[in-house]
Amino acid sequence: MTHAATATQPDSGEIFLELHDLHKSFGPNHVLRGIDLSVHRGQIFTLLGGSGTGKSVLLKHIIGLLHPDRGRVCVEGAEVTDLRERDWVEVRKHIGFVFQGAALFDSLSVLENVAYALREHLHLTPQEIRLRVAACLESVGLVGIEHLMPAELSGGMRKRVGVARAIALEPSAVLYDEPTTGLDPANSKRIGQLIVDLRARLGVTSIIVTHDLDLCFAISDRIALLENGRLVAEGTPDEIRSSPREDVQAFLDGGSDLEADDVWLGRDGEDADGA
(Lines of atoms letter the chains of each structure in order from A and count residues from 1; the text may use other names and numbers.)
(Lines give C-alpha, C1' and ligand atoms only; values in the text may rest on other atoms or scores of the structure.)
(Ligands and ions follow the chains in the order given, each with its own letter.)
Protein backbone atom coordinates (compact mmCIF):
# COMPACT_ATOMS: atom_id res chain seq x y z
CA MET A 1 0.00 0.00 0.00
CA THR A 2 1.42 3.39 -0.97
CA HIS A 3 1.43 6.24 1.50
CA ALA A 4 0.86 9.80 0.28
CA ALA A 5 4.19 10.93 1.62
CA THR A 6 6.12 8.44 -0.50
CA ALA A 7 4.35 9.69 -3.61
CA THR A 8 5.42 13.30 -3.11
CA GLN A 9 8.76 15.03 -2.84
CA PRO A 10 11.34 13.40 -0.55
CA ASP A 11 13.11 15.48 2.06
CA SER A 12 16.30 17.23 0.97
CA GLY A 13 18.53 15.77 3.69
CA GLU A 14 19.03 19.25 5.16
CA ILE A 15 18.03 19.74 8.78
CA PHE A 16 15.23 22.25 9.33
CA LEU A 17 14.71 21.79 13.08
CA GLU A 18 16.84 20.42 15.91
CA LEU A 19 15.83 20.09 19.54
CA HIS A 20 18.53 19.16 22.06
CA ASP A 21 17.70 17.93 25.59
CA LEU A 22 14.59 20.10 25.81
CA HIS A 23 12.99 20.43 29.26
CA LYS A 24 9.92 22.41 30.30
CA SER A 25 8.01 22.51 33.56
CA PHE A 26 4.99 24.43 34.78
CA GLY A 27 5.34 24.51 38.53
CA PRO A 28 5.65 20.90 39.71
CA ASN A 29 4.41 19.55 36.36
CA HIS A 30 7.45 18.42 34.32
CA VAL A 31 5.95 18.43 30.80
CA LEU A 32 9.01 17.89 28.59
CA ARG A 33 11.76 15.66 29.95
CA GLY A 34 14.78 15.84 27.65
CA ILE A 35 13.52 15.90 24.06
CA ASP A 36 16.04 15.26 21.26
CA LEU A 37 14.56 15.61 17.79
CA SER A 38 15.56 16.45 14.21
CA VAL A 39 13.25 17.28 11.31
CA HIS A 40 14.58 17.45 7.74
CA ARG A 41 13.63 20.15 5.29
CA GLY A 42 10.64 19.09 3.19
CA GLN A 43 9.52 16.33 5.55
CA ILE A 44 6.03 15.76 6.85
CA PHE A 45 6.85 14.97 10.47
CA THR A 46 4.08 14.00 12.88
CA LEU A 47 4.29 13.99 16.65
CA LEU A 48 1.77 11.58 18.15
CA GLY A 49 0.59 11.40 21.71
CA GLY A 50 -2.45 11.42 23.90
CA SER A 51 -4.03 14.52 25.40
CA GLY A 52 -1.82 16.27 27.92
CA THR A 53 1.44 14.60 26.85
CA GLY A 54 3.18 17.85 25.90
CA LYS A 55 2.73 17.86 22.11
CA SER A 56 1.45 21.41 21.83
CA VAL A 57 3.97 22.62 24.41
CA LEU A 58 6.76 21.22 22.24
CA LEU A 59 5.33 22.85 19.12
CA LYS A 60 5.21 26.26 20.77
CA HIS A 61 8.91 26.07 21.59
CA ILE A 62 9.67 25.95 17.86
CA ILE A 63 8.27 29.45 17.29
CA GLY A 64 9.18 31.00 20.62
CA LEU A 65 5.72 31.08 22.20
CA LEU A 66 7.33 29.13 25.03
CA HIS A 67 10.97 29.00 26.15
CA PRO A 68 12.69 25.91 27.57
CA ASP A 69 13.91 25.60 31.12
CA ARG A 70 16.87 23.71 29.72
CA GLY A 71 18.03 22.63 26.27
CA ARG A 72 18.44 24.15 22.82
CA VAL A 73 16.22 24.92 19.84
CA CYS A 74 17.81 25.37 16.41
CA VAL A 75 15.83 26.43 13.32
CA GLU A 76 17.44 26.31 9.88
CA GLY A 77 20.88 25.96 11.44
CA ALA A 78 20.59 28.92 13.81
CA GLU A 79 20.07 28.61 17.55
CA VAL A 80 16.94 30.48 18.62
CA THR A 81 16.67 29.31 22.22
CA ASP A 82 17.37 32.67 23.85
CA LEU A 83 16.16 35.06 21.18
CA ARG A 84 14.51 38.25 22.33
CA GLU A 85 10.90 38.75 21.25
CA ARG A 86 11.74 41.30 18.56
CA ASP A 87 14.22 38.84 17.02
CA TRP A 88 11.60 36.10 16.99
CA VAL A 89 9.50 38.25 14.64
CA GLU A 90 11.95 37.61 11.82
CA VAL A 91 12.08 33.85 12.50
CA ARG A 92 8.28 33.61 12.51
CA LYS A 93 8.08 35.12 9.03
CA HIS A 94 9.49 31.80 7.80
CA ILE A 95 7.25 29.53 9.91
CA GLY A 96 3.48 29.42 9.55
CA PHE A 97 1.36 28.22 12.47
CA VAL A 98 -2.10 26.67 12.21
CA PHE A 99 -3.76 26.80 15.61
CA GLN A 100 -6.06 24.05 16.84
CA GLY A 101 -9.19 26.20 16.59
CA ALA A 102 -7.95 28.12 13.52
CA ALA A 103 -7.79 31.26 15.74
CA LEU A 104 -9.31 33.56 13.13
CA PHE A 105 -10.13 37.12 14.13
CA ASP A 106 -13.91 37.05 14.39
CA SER A 107 -14.25 40.78 13.68
CA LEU A 108 -12.26 40.57 10.43
CA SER A 109 -13.36 39.19 7.08
CA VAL A 110 -11.60 36.24 5.45
CA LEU A 111 -9.66 38.70 3.29
CA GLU A 112 -8.52 40.68 6.31
CA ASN A 113 -7.61 37.54 8.25
CA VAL A 114 -5.39 36.14 5.51
CA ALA A 115 -3.94 39.58 4.74
CA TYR A 116 -3.07 40.35 8.37
CA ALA A 117 0.56 39.18 8.24
CA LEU A 118 1.04 40.64 4.76
CA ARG A 119 0.11 44.10 6.01
CA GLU A 120 2.29 43.68 9.10
CA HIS A 121 5.46 42.50 7.39
CA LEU A 122 5.44 43.34 3.67
CA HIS A 123 5.17 46.56 1.71
CA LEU A 124 2.48 45.57 -0.77
CA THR A 125 -0.18 47.62 -2.49
CA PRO A 126 -3.85 46.86 -1.72
CA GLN A 127 -4.16 45.20 -5.13
CA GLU A 128 -1.07 43.04 -4.51
CA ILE A 129 -2.51 42.01 -1.15
CA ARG A 130 -5.84 41.04 -2.70
CA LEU A 131 -4.07 38.97 -5.35
CA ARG A 132 -1.87 37.21 -2.76
CA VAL A 133 -4.89 36.45 -0.55
CA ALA A 134 -6.84 35.08 -3.52
CA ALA A 135 -3.90 32.84 -4.46
CA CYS A 136 -3.60 31.52 -0.89
CA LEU A 137 -7.31 30.78 -0.70
CA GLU A 138 -7.20 29.04 -4.06
CA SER A 139 -4.32 26.90 -2.74
CA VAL A 140 -6.58 25.58 0.01
CA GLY A 141 -9.57 25.06 -2.27
CA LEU A 142 -11.53 28.18 -1.32
CA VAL A 143 -12.31 30.68 -4.07
CA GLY A 144 -14.41 33.82 -3.82
CA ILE A 145 -15.02 33.81 -0.07
CA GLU A 146 -12.90 36.86 0.80
CA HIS A 147 -15.98 38.84 1.86
CA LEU A 148 -17.27 36.25 4.33
CA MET A 149 -16.87 36.56 8.10
CA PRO A 150 -15.54 33.65 10.21
CA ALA A 151 -18.99 33.10 11.73
CA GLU A 152 -20.28 32.31 8.24
CA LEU A 153 -17.78 29.49 7.69
CA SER A 154 -18.06 25.81 8.49
CA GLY A 155 -15.46 24.20 10.73
CA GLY A 156 -13.59 22.74 7.77
CA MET A 157 -13.54 26.08 5.96
CA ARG A 158 -12.23 27.85 9.06
CA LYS A 159 -9.36 25.37 9.27
CA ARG A 160 -8.48 25.92 5.61
CA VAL A 161 -8.60 29.70 6.00
CA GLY A 162 -6.19 29.20 8.91
CA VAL A 163 -3.87 27.32 6.56
CA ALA A 164 -4.21 30.06 3.92
CA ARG A 165 -3.19 32.65 6.51
CA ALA A 166 -0.24 30.47 7.59
CA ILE A 167 1.16 30.28 4.03
CA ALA A 168 0.55 33.94 3.11
CA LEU A 169 4.17 34.93 3.82
CA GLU A 170 5.41 31.93 1.81
CA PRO A 171 7.05 30.23 4.81
CA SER A 172 9.55 27.41 4.59
CA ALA A 173 7.61 25.43 7.22
CA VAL A 174 4.11 25.17 8.62
CA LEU A 175 3.31 23.88 12.11
CA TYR A 176 -0.10 22.30 12.71
CA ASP A 177 -1.60 21.97 16.19
CA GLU A 178 -4.27 19.23 16.05
CA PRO A 179 -5.40 20.22 12.52
CA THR A 180 -8.31 17.75 12.32
CA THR A 181 -9.79 18.12 15.80
CA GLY A 182 -13.52 18.65 15.60
CA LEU A 183 -13.75 17.87 11.89
CA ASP A 184 -15.82 15.14 10.26
CA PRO A 185 -13.98 12.42 8.28
CA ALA A 186 -14.48 14.16 4.92
CA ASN A 187 -12.94 17.41 6.12
CA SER A 188 -10.17 15.61 8.01
CA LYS A 189 -9.33 13.87 4.75
CA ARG A 190 -9.29 17.21 2.93
CA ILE A 191 -6.89 18.76 5.48
CA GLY A 192 -4.55 15.79 5.16
CA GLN A 193 -4.50 16.02 1.38
CA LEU A 194 -3.90 19.77 1.65
CA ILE A 195 -0.78 19.21 3.79
CA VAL A 196 0.55 16.74 1.21
CA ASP A 197 -0.24 19.10 -1.68
CA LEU A 198 1.54 22.05 -0.03
CA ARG A 199 4.69 19.97 0.31
CA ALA A 200 4.46 18.77 -3.28
CA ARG A 201 3.85 22.23 -4.78
CA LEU A 202 5.81 24.52 -2.44
CA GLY A 203 8.34 22.25 -0.75
CA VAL A 204 6.94 23.20 2.66
CA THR A 205 8.22 21.37 5.74
CA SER A 206 5.26 20.26 7.85
CA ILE A 207 5.37 19.51 11.57
CA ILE A 208 2.10 18.19 12.94
CA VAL A 209 1.01 17.38 16.48
CA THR A 210 -2.03 15.14 16.65
CA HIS A 211 -3.64 12.08 18.19
CA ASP A 212 -5.36 11.36 14.84
CA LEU A 213 -3.84 8.06 13.71
CA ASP A 214 -5.59 8.08 10.34
CA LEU A 215 -4.07 11.45 9.44
CA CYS A 216 -0.68 10.48 10.81
CA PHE A 217 -0.23 7.19 8.96
CA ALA A 218 -1.70 8.49 5.71
CA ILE A 219 0.65 11.43 5.15
CA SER A 220 3.76 11.25 7.35
CA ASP A 221 7.36 10.64 6.34
CA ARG A 222 8.43 10.19 9.96
CA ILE A 223 6.53 9.80 13.20
CA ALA A 224 7.48 10.23 16.83
CA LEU A 225 5.44 9.18 19.87
CA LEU A 226 5.52 11.41 22.94
CA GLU A 227 4.60 9.87 26.28
CA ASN A 228 5.08 11.36 29.73
CA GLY A 229 7.28 14.11 28.34
CA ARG A 230 9.67 11.76 26.54
CA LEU A 231 9.95 10.49 22.98
CA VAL A 232 9.49 6.75 23.31
CA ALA A 233 9.68 5.90 19.59
CA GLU A 234 10.58 7.53 16.28
CA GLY A 235 10.68 6.17 12.74
CA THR A 236 8.89 5.73 9.45
CA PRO A 237 5.21 4.76 9.50
CA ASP A 238 6.13 1.11 8.93
CA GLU A 239 8.74 1.21 11.71
CA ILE A 240 6.24 2.67 14.16
CA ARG A 241 3.60 0.11 13.18
CA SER A 242 6.05 -2.75 13.78
CA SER A 243 7.65 -1.33 16.94
CA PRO A 244 8.27 -4.03 19.57
CA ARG A 245 7.59 -1.57 22.39
CA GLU A 246 4.47 -2.40 24.35
CA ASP A 247 3.67 1.26 25.04
CA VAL A 248 3.74 2.05 21.31
CA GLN A 249 1.48 -0.85 20.44
CA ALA A 250 -0.87 0.07 23.30
CA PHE A 251 -1.20 3.58 21.89
CA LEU A 252 -1.80 2.31 18.36
CA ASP A 253 -4.34 -0.26 19.52
CA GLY A 254 -6.36 2.55 21.00
CA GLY A 255 -6.73 4.21 17.58
CA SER A 256 -8.58 3.45 14.40
CA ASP A 257 -7.77 1.28 11.39
CA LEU A 258 -4.23 2.12 10.27
CA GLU A 259 -4.49 0.23 7.00
CA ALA A 260 -7.07 2.50 5.36
CA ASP A 261 -4.64 5.07 3.96
CA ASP A 262 -5.79 4.97 0.36
CA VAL A 263 -9.46 5.29 1.29
CA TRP A 264 -8.66 7.98 3.86
CA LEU A 265 -6.99 10.22 1.28
CA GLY A 266 -9.85 9.81 -1.16
CA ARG A 267 -8.20 7.39 -3.57
CA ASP A 268 -11.41 5.38 -3.64
CA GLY A 269 -12.66 7.96 -6.14
CA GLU A 270 -14.83 9.91 -3.71
CA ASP A 271 -13.95 13.55 -3.14
CA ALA A 272 -14.67 15.34 0.10
CA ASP A 273 -17.41 17.91 0.02
CA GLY A 274 -16.72 21.62 0.05
CA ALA A 275 -17.38 22.12 3.74
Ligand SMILES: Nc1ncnc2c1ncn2[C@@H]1O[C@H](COP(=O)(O)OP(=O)(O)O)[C@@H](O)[C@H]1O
Contents of the next structure:
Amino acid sequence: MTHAATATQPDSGEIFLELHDLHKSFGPNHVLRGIDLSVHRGQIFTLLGGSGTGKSVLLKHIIGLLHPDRGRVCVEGAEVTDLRERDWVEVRKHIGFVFQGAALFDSLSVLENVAYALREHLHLTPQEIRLRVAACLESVGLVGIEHLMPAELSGGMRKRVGVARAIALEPSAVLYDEPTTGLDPANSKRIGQLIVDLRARLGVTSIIVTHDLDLCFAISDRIALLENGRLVAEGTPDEIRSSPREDVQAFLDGGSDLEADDVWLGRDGEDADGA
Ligand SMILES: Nc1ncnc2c1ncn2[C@@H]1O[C@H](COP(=O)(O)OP(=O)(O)O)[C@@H](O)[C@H]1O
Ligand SMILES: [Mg+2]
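The structure above corresponds to the form predicted on its own; please give the structure of the form predicted together with this ligand next.
To see the whole picture, the full complex is given below, headed by that same chain.
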Protein backbone atom coordinates (compact mmCIF):
# COMPACT_ATOMS: atom_id res chain seq x y z
CA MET A 1 0.00 0.00 0.00
CA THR A 2 1.43 3.33 -1.03
CA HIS A 3 0.07 5.46 1.78
CA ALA A 4 1.42 3.44 4.73
CA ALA A 5 4.28 5.92 5.19
CA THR A 6 1.85 8.60 6.29
CA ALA A 7 0.33 6.45 9.05
CA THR A 8 2.35 8.03 11.82
CA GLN A 9 1.98 11.51 10.39
CA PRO A 10 -1.75 12.08 10.16
CA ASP A 11 -1.30 15.43 8.52
CA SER A 12 1.54 15.12 6.06
CA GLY A 13 0.82 18.55 4.61
CA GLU A 14 0.37 16.85 1.27
CA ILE A 15 -2.89 17.79 -0.37
CA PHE A 16 -5.31 14.98 -1.14
CA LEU A 17 -8.28 16.95 -2.46
CA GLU A 18 -8.73 20.45 -3.79
CA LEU A 19 -11.93 22.07 -4.94
CA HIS A 20 -11.71 25.45 -6.66
CA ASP A 21 -14.77 27.65 -7.14
CA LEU A 22 -17.06 24.66 -7.59
CA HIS A 23 -20.56 25.46 -8.84
CA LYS A 24 -23.42 23.05 -9.45
CA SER A 25 -27.04 23.71 -10.37
CA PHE A 26 -29.95 21.44 -11.11
CA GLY A 27 -32.19 23.57 -13.29
CA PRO A 28 -32.93 26.71 -11.28
CA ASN A 29 -31.63 25.11 -8.07
CA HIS A 30 -28.14 26.59 -7.61
CA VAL A 31 -26.86 24.11 -5.03
CA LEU A 32 -23.10 24.75 -4.88
CA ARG A 33 -22.18 28.42 -5.32
CA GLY A 34 -18.41 28.55 -5.29
CA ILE A 35 -16.81 25.96 -3.04
CA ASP A 36 -13.10 26.27 -2.27
CA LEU A 37 -11.69 23.51 -0.16
CA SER A 38 -8.52 21.54 0.42
CA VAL A 39 -8.14 18.35 2.42
CA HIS A 40 -4.70 17.05 3.34
CA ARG A 41 -3.67 13.45 3.04
CA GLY A 42 -4.42 11.54 6.25
CA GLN A 43 -6.85 14.17 7.51
CA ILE A 44 -10.26 13.42 8.95
CA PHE A 45 -12.38 16.16 7.44
CA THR A 46 -16.06 16.61 8.26
CA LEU A 47 -18.58 18.56 6.25
CA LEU A 48 -21.59 19.75 8.23
CA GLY A 49 -24.73 21.36 6.90
CA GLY A 50 -28.50 21.25 7.06
CA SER A 51 -30.57 18.89 4.99
CA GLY A 52 -30.63 19.63 1.29
CA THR A 53 -27.68 22.04 1.42
CA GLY A 54 -25.66 19.98 -1.08
CA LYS A 55 -23.41 17.83 1.08
CA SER A 56 -24.04 14.65 -0.89
CA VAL A 57 -23.80 16.61 -4.14
CA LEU A 58 -20.36 17.87 -3.07
CA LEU A 59 -19.14 14.36 -2.20
CA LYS A 60 -20.30 13.01 -5.55
CA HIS A 61 -18.08 15.52 -7.36
CA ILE A 62 -15.02 13.97 -5.73
CA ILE A 63 -15.63 10.63 -7.44
CA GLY A 64 -17.14 11.92 -10.65
CA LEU A 65 -20.72 10.81 -10.04
CA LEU A 66 -21.60 14.46 -10.66
CA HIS A 67 -19.72 17.03 -12.73
CA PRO A 68 -19.43 20.74 -11.92
CA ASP A 69 -20.91 23.51 -14.05
CA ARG A 70 -17.91 25.63 -13.17
CA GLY A 71 -14.74 25.19 -11.14
CA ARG A 72 -12.16 22.48 -10.70
CA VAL A 73 -11.67 19.24 -8.81
CA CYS A 74 -8.14 17.95 -8.11
CA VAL A 75 -7.50 14.57 -6.51
CA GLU A 76 -4.01 13.55 -5.37
CA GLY A 77 -2.49 16.43 -7.27
CA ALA A 78 -4.16 15.66 -10.59
CA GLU A 79 -7.00 17.61 -12.13
CA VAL A 80 -9.96 15.29 -12.66
CA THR A 81 -12.65 17.82 -13.60
CA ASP A 82 -12.97 16.81 -17.23
CA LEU A 83 -12.02 13.15 -17.07
CA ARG A 84 -13.77 10.70 -19.34
CA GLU A 85 -15.85 8.05 -17.62
CA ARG A 86 -13.28 5.30 -18.14
CA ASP A 87 -10.59 7.41 -16.45
CA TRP A 88 -12.89 8.05 -13.48
CA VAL A 89 -12.96 4.29 -12.94
CA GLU A 90 -9.23 4.51 -12.22
CA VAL A 91 -9.68 7.41 -9.74
CA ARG A 92 -12.49 5.57 -7.94
CA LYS A 93 -10.21 2.61 -7.27
CA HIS A 94 -8.32 4.87 -4.85
CA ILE A 95 -11.39 6.35 -3.15
CA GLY A 96 -13.82 4.21 -1.20
CA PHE A 97 -17.37 5.49 -0.84
CA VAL A 98 -19.77 4.63 1.96
CA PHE A 99 -23.12 5.67 0.56
CA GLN A 100 -25.90 7.29 2.53
CA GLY A 101 -27.98 4.44 3.98
CA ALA A 102 -25.04 2.04 3.52
CA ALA A 103 -26.70 0.68 0.40
CA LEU A 104 -25.63 -2.94 0.02
CA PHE A 105 -26.66 -5.20 -2.82
CA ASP A 106 -29.60 -6.97 -1.17
CA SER A 107 -29.45 -10.05 -3.37
CA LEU A 108 -25.75 -10.64 -2.68
CA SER A 109 -24.21 -12.17 0.44
CA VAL A 110 -21.87 -10.19 2.64
CA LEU A 111 -18.96 -11.98 0.93
CA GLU A 112 -20.13 -10.94 -2.53
CA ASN A 113 -20.87 -7.39 -1.41
CA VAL A 114 -17.36 -6.88 -0.04
CA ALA A 115 -15.77 -8.80 -2.94
CA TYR A 116 -17.58 -6.77 -5.58
CA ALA A 117 -14.84 -4.26 -6.38
CA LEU A 118 -12.14 -6.91 -5.99
CA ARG A 119 -13.74 -9.04 -8.70
CA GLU A 120 -14.21 -6.02 -10.90
CA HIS A 121 -10.69 -4.61 -10.65
CA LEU A 122 -8.24 -7.29 -9.55
CA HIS A 123 -7.39 -10.72 -10.84
CA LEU A 124 -7.46 -12.71 -7.64
CA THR A 125 -8.13 -16.38 -7.05
CA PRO A 126 -11.29 -17.31 -5.10
CA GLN A 127 -9.07 -18.15 -2.12
CA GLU A 128 -7.33 -14.76 -2.30
CA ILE A 129 -10.71 -13.05 -2.47
CA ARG A 130 -11.96 -14.94 0.58
CA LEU A 131 -8.87 -13.95 2.55
CA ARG A 132 -9.08 -10.32 1.54
CA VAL A 133 -12.82 -10.15 2.38
CA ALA A 134 -12.19 -11.78 5.76
CA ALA A 135 -9.44 -9.21 6.50
CA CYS A 136 -11.72 -6.30 5.57
CA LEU A 137 -14.53 -7.67 7.72
CA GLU A 138 -12.14 -8.23 10.59
CA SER A 139 -10.98 -4.64 10.43
CA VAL A 140 -14.58 -3.48 10.93
CA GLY A 141 -15.04 -5.94 13.81
CA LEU A 142 -17.14 -8.49 11.94
CA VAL A 143 -15.83 -12.03 11.76
CA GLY A 144 -17.45 -15.04 10.13
CA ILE A 145 -20.50 -13.33 8.66
CA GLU A 146 -19.57 -13.80 4.99
CA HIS A 147 -22.52 -16.12 4.33
CA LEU A 148 -25.19 -13.78 5.72
CA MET A 149 -27.50 -11.74 3.51
CA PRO A 150 -27.93 -7.98 4.10
CA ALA A 151 -31.50 -8.53 5.35
CA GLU A 152 -30.10 -10.64 8.19
CA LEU A 153 -27.87 -7.83 9.49
CA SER A 154 -28.62 -5.12 12.03
CA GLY A 155 -28.35 -1.49 10.91
CA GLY A 156 -24.97 -1.14 12.62
CA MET A 157 -23.63 -4.27 10.94
CA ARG A 158 -24.87 -3.11 7.54
CA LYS A 159 -22.99 0.17 7.92
CA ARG A 160 -19.84 -1.67 8.91
CA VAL A 161 -20.15 -4.03 5.94
CA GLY A 162 -20.51 -0.87 3.84
CA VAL A 163 -17.19 0.33 5.26
CA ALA A 164 -15.58 -3.09 4.67
CA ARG A 165 -16.70 -2.89 1.04
CA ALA A 166 -15.32 0.64 0.72
CA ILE A 167 -11.86 -0.38 1.97
CA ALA A 168 -11.58 -3.63 -0.02
CA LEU A 169 -9.35 -2.08 -2.68
CA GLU A 170 -7.14 -0.47 -0.02
CA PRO A 171 -8.09 3.06 -1.02
CA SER A 172 -6.08 6.09 -0.02
CA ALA A 173 -9.29 7.87 0.98
CA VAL A 174 -12.79 6.97 2.07
CA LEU A 175 -15.82 9.23 1.71
CA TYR A 176 -18.63 8.64 4.20
CA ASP A 177 -22.12 10.00 3.55
CA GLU A 178 -24.04 10.09 6.86
CA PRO A 179 -22.27 7.02 8.26
CA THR A 180 -24.04 7.04 11.63
CA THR A 181 -27.56 8.13 10.71
CA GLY A 182 -30.03 5.70 12.27
CA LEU A 183 -27.44 4.08 14.55
CA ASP A 184 -27.56 4.02 18.34
CA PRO A 185 -24.76 5.85 20.22
CA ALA A 186 -22.70 2.68 20.77
CA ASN A 187 -22.68 1.80 17.08
CA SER A 188 -22.03 5.42 16.10
CA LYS A 189 -18.99 5.44 18.36
CA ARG A 190 -17.80 2.25 16.75
CA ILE A 191 -17.96 3.79 13.28
CA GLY A 192 -16.01 6.79 14.56
CA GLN A 193 -13.36 4.52 16.07
CA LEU A 194 -13.14 2.65 12.79
CA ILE A 195 -12.48 5.87 10.87
CA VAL A 196 -9.73 6.81 13.33
CA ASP A 197 -8.22 3.29 13.16
CA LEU A 198 -8.10 3.35 9.36
CA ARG A 199 -6.13 6.56 9.50
CA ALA A 200 -3.79 5.24 12.21
CA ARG A 201 -3.14 1.91 10.49
CA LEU A 202 -3.18 2.88 6.84
CA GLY A 203 -3.01 6.67 6.69
CA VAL A 204 -6.44 6.75 5.07
CA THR A 205 -7.86 10.21 4.37
CA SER A 206 -11.49 10.50 5.48
CA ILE A 207 -14.10 12.93 4.25
CA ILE A 208 -17.31 12.66 6.23
CA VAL A 209 -20.70 14.21 5.70
CA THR A 210 -22.79 14.08 8.83
CA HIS A 211 -25.39 15.60 11.11
CA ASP A 212 -23.81 13.80 14.03
CA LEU A 213 -22.03 16.50 16.02
CA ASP A 214 -20.75 14.03 18.62
CA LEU A 215 -19.00 12.05 15.88
CA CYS A 216 -17.82 15.21 14.18
CA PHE A 217 -16.18 16.76 17.25
CA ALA A 218 -14.82 13.44 18.51
CA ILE A 219 -12.75 12.56 15.46
CA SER A 220 -12.32 15.47 13.03
CA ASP A 221 -9.10 17.31 12.34
CA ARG A 222 -10.98 19.93 10.40
CA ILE A 223 -14.64 20.82 10.01
CA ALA A 224 -16.51 22.93 7.48
CA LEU A 225 -20.09 24.15 7.45
CA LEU A 226 -21.99 24.30 4.17
CA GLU A 227 -24.77 26.84 3.99
CA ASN A 228 -26.51 28.43 1.03
CA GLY A 229 -24.09 26.82 -1.38
CA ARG A 230 -20.93 28.08 0.31
CA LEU A 231 -18.58 26.97 3.05
CA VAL A 232 -19.32 29.65 5.61
CA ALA A 233 -16.80 28.38 8.15
CA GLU A 234 -13.83 26.05 8.08
CA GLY A 235 -11.35 25.19 10.82
CA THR A 236 -10.27 22.91 13.63
CA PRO A 237 -12.93 21.63 16.06
CA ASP A 238 -11.89 24.34 18.56
CA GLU A 239 -12.07 27.06 15.92
CA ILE A 240 -15.52 25.91 14.83
CA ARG A 241 -16.77 25.63 18.43
CA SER A 242 -15.60 29.14 19.21
CA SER A 243 -16.65 30.65 15.88
CA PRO A 244 -18.07 34.14 16.30
CA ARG A 245 -20.48 33.50 13.42
CA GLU A 246 -24.12 33.33 14.47
CA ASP A 247 -25.02 30.83 11.76
CA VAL A 248 -22.31 28.46 12.97
CA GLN A 249 -23.48 28.70 16.59
CA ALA A 250 -27.10 28.23 15.49
CA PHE A 251 -26.13 25.10 13.62
CA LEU A 252 -24.18 23.74 16.57
CA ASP A 253 -27.11 24.44 18.93
CA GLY A 254 -29.72 22.87 16.70
CA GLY A 255 -27.73 20.31 14.78
CA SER A 256 -27.24 17.85 17.61
CA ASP A 257 -30.96 17.18 17.76
CA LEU A 258 -31.10 16.07 14.16
CA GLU A 259 -31.06 12.35 13.80
CA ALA A 260 -31.85 12.11 10.13
CA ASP A 261 -32.41 14.17 7.02
CA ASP A 262 -36.16 13.91 7.25
CA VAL A 263 -36.23 15.81 10.51
CA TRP A 264 -35.82 18.94 8.47
CA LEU A 265 -37.82 17.94 5.46
CA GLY A 266 -41.37 19.14 5.13
CA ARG A 267 -41.21 21.19 8.28
CA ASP A 268 -40.82 24.61 6.79
CA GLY A 269 -40.64 27.30 9.40
CA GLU A 270 -41.15 24.86 12.20
CA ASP A 271 -38.50 24.62 14.87
CA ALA A 272 -36.94 21.19 14.86
CA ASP A 273 -35.93 21.63 18.45
CA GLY A 274 -38.50 21.61 21.23
CA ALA A 275 -35.98 21.66 24.06
N1 LIG B 1 -29.33 14.32 -9.30
C2 LIG B 1 -30.02 15.38 -8.89
N3 LIG B 1 -30.91 16.00 -9.71
C4 LIG B 1 -31.59 17.09 -9.31
N5 LIG B 1 -31.47 17.65 -8.10
C6 LIG B 1 -30.62 17.09 -7.24
C7 LIG B 1 -29.85 15.93 -7.59
N8 LIG B 1 -29.08 15.59 -6.52
C9 LIG B 1 -29.36 16.52 -5.57
N10 LIG B 1 -30.27 17.41 -5.99
C11 LIG B 1 -30.76 18.55 -5.22
O12 LIG B 1 -29.64 19.24 -4.70
C13 LIG B 1 -29.91 19.72 -3.39
C14 LIG B 1 -28.85 19.20 -2.43
O15 LIG B 1 -29.01 17.80 -2.30
P16 LIG B 1 -28.09 16.91 -1.38
O17 LIG B 1 -26.67 17.13 -1.72
O18 LIG B 1 -28.58 15.52 -1.51
O19 LIG B 1 -28.38 17.47 0.07
P20 LIG B 1 -27.76 17.01 1.45
O21 LIG B 1 -27.00 18.18 1.99
O22 LIG B 1 -28.95 16.71 2.32
O23 LIG B 1 -26.92 15.81 1.20
C24 LIG B 1 -31.32 19.29 -3.05
O25 LIG B 1 -32.17 20.38 -3.33
C26 LIG B 1 -31.57 18.14 -4.00
O27 LIG B 1 -32.94 18.05 -4.30
MG1 LIG C 1 -27.15 13.83 1.68
